[in-house]
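The chain below stands alone and is given as structure tokens, in the form predicted on its own.
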Amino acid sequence: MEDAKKLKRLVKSVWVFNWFNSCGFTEILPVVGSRWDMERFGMIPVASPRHADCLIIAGYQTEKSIRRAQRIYRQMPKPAVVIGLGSCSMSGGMYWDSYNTIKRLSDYIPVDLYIPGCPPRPEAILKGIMSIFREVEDHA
């Protein structure tokens, strides 16, 4: 019985769709690289939001880009997890005083988890993803 539980944990993965603007891609690059290797921890990047369990949004969002992010979110199967990565998704970051910058992502899309930093440390990103794993496991 115990081996079955361990095996169940081994086969779990979160399929991730990334939506990055500006410097958002550089925030997750260390996690994608060989040192941290997100796939080793069960984070699988997918090419379509229709296959994704988790949406990671990074970089500042504008009035135009947030409409696309909302469309991506609507295409995801429910329950969908949204992670706001970096200070730009929380407060607009260094662009907070721009007329066209979205100040708080959760005003437009339901955000389950914010990971602060500019850029966030790889450890913080992986810890956030692991908390999503635990949340899913508790509800399973």
Partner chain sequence: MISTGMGSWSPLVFLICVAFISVVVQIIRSLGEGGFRKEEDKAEAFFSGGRLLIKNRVMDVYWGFFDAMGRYYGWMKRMHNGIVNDYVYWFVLLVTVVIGVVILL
Contents of the next structure:
Amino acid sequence: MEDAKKLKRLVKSVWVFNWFNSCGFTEILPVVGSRWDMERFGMIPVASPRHADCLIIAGYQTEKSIRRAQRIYRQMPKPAVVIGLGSCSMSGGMYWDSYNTIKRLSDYIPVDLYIPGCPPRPEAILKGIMSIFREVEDHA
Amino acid sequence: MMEHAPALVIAFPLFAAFASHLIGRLGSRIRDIWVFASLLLTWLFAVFLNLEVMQRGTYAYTLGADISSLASPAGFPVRIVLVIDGMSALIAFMAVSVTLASFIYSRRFMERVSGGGESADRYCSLVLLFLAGMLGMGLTGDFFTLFVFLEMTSISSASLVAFFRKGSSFEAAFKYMIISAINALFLLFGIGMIYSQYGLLNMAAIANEMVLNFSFLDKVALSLIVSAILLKLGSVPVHMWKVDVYQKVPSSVAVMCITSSLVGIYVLSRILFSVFFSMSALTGWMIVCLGSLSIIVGVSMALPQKDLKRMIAYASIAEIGYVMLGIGTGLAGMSSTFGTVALSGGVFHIINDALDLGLMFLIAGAVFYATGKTGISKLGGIAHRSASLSVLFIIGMLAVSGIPPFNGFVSKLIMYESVFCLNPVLSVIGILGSILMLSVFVKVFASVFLGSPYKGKFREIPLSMTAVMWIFALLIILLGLFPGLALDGLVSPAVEALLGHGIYMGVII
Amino acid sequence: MHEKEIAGKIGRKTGMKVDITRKRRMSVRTDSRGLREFCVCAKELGFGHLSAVSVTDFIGEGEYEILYFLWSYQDGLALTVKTRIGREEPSIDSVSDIWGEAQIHERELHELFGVEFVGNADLSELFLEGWNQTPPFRKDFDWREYVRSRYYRNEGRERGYFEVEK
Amino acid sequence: MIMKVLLAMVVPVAGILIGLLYKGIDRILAARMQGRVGPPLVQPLRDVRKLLVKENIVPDDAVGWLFSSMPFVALVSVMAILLYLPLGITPVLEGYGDLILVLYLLIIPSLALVLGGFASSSPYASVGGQREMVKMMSYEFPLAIAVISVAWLLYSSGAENVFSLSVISGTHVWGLAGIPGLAGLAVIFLCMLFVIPGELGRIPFDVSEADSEIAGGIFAEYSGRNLALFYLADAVKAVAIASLAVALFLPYTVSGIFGLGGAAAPAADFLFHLLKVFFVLFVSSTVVRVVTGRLAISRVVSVYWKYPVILSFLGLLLIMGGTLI
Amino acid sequence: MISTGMGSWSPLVFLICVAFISVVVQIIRSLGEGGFRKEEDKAEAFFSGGRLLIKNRVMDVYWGFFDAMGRYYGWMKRMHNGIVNDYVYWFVLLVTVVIGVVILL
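Write the structure block of the form predicted together with the partner chain for the protein whose form predicted on its own appears above.
Zooming out: every chain and molecule, the one shown earlier first.
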């Protein structure tokens, strides 16, 4: 079953694994909460990368934590999607000149989608995820 | 030759036991063949006994009388009389087959563990003595030979407990000796009281006398004998010695110890059903209460154990509790329909229990053979090294805890639905007991077999041991799928034999 | 008034001059060799809690100043113990056996300042996995240069983004 | 006979679909209670289809054959239970199995879960497996008392063949033993409802798949196809345990009232049975799931062995008393 | 097929149904993706990104149960202390109970 057809099924029920160790966590909570409710799109937060389809890397990553994040990404069953949340994953954000944080997430993990913002509002997160849905629909 | 089968079944293992020491001088191969041949012959005798009983029903065999069926030449029986009926033939058959299987299993097991030669001779003769004692207890018709054979089993199994000549196994054997001494003492007290009153030793004759005058002294004698046998069985208040003994005894002998407890249950039911049947309602309730206590204590104490064999020993106490539940209800509801159903459940559970826990002990022995350890915390990940052991363990685990397709479920189903009529709480205890039993063995399976691969030296398990284990497993599956065979063939004649105390007395008088 | 009484008590016991910086704050200056012995006496006098251990890098005088912030529950007083050690091979006796919580503080200072705490159970790396440069919190560590070479130069990013005139 | 064979083929598969339907309704209602919109009704089906597409990872240290066979065993045994249960109509395998068999068959899926978890060599899974085993030990006690006391009520009121499920679902249990019997039965029905979330591993008792504490618990290492089978097994198990509770305590049929005959009667009964199962599941697992938080494992044991056991023994005594008068 | 007056149980019918259902489940199972593409440490046990230093061993099993049943197990440990003369005291207790029950009732 080639990838596009798989992604079409994947999009209907995306199980999210959050790898957040900074501001990202405070932004993911309202998305799971009642007001923005990501479960209407079939997305539920899961606890183990084995169940996950979408890995959300939220916030800055230090040298130590990016190695764990890489292992987590490798342990996820493919086809999987990686979302870099916030400007810290895009360009290091306010830690742009820190000796310990990495500056761009895609140097370490293949990232499918960046959501700008420091931290990004829940609407931005939902809009970003919707764009994945639309992109998959257009391809199929 | 064949009509002397009952006597030969007991005499032959005795002779083989002493002969095997002599033949051992010639060479261990020859001694193995000799012991195997004698066991096979006894097995054939036992099978013949069963066929004979199926054909002729209950019959007696007096030792030393010119016409074997002449039970009582001068009014009351002087000689030793062996009474063979459905139940005793079944027990004899079971004892011999388990001993045969455990002997085949123990050939390679003993070589690695105790290094052949002189000690192997001792092992063989002790095992044969143990078998002769069990058969004697199973077939006798009078109290005193019962006492003699009980002594024989105690002494031979005590020396088997001390077989490994290590400090702790001496301590366990010493405890066992004290327990069997007390057991023999109280049993002899009871028999002496009865003998002083009736001047008789033959069970059926005593039962016949007792129907008329049942005095206070008989009640005391009954309670002494019953508590002595309960001690031999290891029901709840007096079960602790069994755990220490089963931990130290070599695994192949542990299977025989389970069978000796089941022979003890046979003796208990023989006495309560055929001799003191007038007190059956009272003793039935007592056995039921002790049985349910055994289930609760046995299973709940098996959970926190750290040693594999101790855990299976506690599980065997719980299984004895199940059998006592079945037989006690059979006693309490002797006249009603649910009584007979419960009794058939209990007797069928004797067979299942011997198979399931026997398989468990054999697997524990195989694990000890392969890794040299029985502590649960030191073992782990053996499933990676031998898949057949883990499949065997799964079958044994599901069978012991009574999960549907296997034989444990059939006997437990029969028991729950009949014990239920006596008192619903007993079925509740039974169901709870089986779920706790399942979690005991899941704990063993998880910590010994699963987890990351076992690092230590893992010696390959020889074919003879795996073959015996697989025979046990196939029997378990067979009994599970076709319970009708065992129920009609073996269990119902045994149940009729136990309930029909009239026939039992008629044979002798 | 309350502080003077305690300061006097410490002075008598340890012979160190204790000056009271402000209400309920006291500080003592000892040399690195007498530190452990002073800490033991301080603990006996009720300073059972060590809130933090920190290091200040006086690059001009070529010395590290190590500060131990103690707190006494009985008297509700804070005491700061200051010592000075050389900057080149900084090493001092560990106080982790007096106050258990000192172990993790000392481990962090070892990683960030390179101070060798003799007697600490575990000084392995804490936040910076695989760090082979000079300890980052030292003043002579040029972190801008490190960041430029580590993250920005080799990918040929647009020059102006990181240039900051000195 | 042909009808029976046909039903034997249809019922297990229907069980899966009904189970997924209930899971969907359950998630929507739980969301609406939290003021959320909640997923579409077919979301569980979508989840299963997605899981089937994903890779099926088997960890290195795991015992491969056990790890992959346990989901299979779990789903097969749960679907087998449906054949023995009276889903409105008489059970498909009417004379071939009884109440004790169903009680023991309910153990196999949790046992398969535990063995699968232990076989997967992950520390989270072995902690989850132990917790699941302890939870099983604790909820089995009140469940056994409830089941046995209903059978005792039938036995003492003179019914024949008491343990067979068609007899149990045939008799109207509530009025049999007078007022004390009614009170006792109500208490026992309460305990049964209290056992259902434990059996299904719903929120107050999801100690073995606790997401926040042990990262997915038993399912930590399962992915793709194996996880889909466990997902289906959990869905069908909800239907099985709920229809057991309905068979024991709510055996009323609708076809009598509407006077339907012929083919319509079993269909109406089946639909009414689904309604009752939905009611039981809603009361016992959805509401409880939204309202309470997770219990610590030692609390689970004391919660199940203190209150429900005393209550159900009290219920049993009341029933015994009721039948004597 | 055995029936115990109260209920009945037939293992063969059970096996036939289980066999049939396992065919159905195998069909469902075959719809799914069987294997996975091996990668560097994809099949390593998931330990929140870290490497499992001590290999997974099942220890201190059923802690919850023993913690909840603490009093019962304390009493049980005292009872099973392994001293022979305590076994004999238990036996004497058993004899008195049995004699009491048999004679009084």
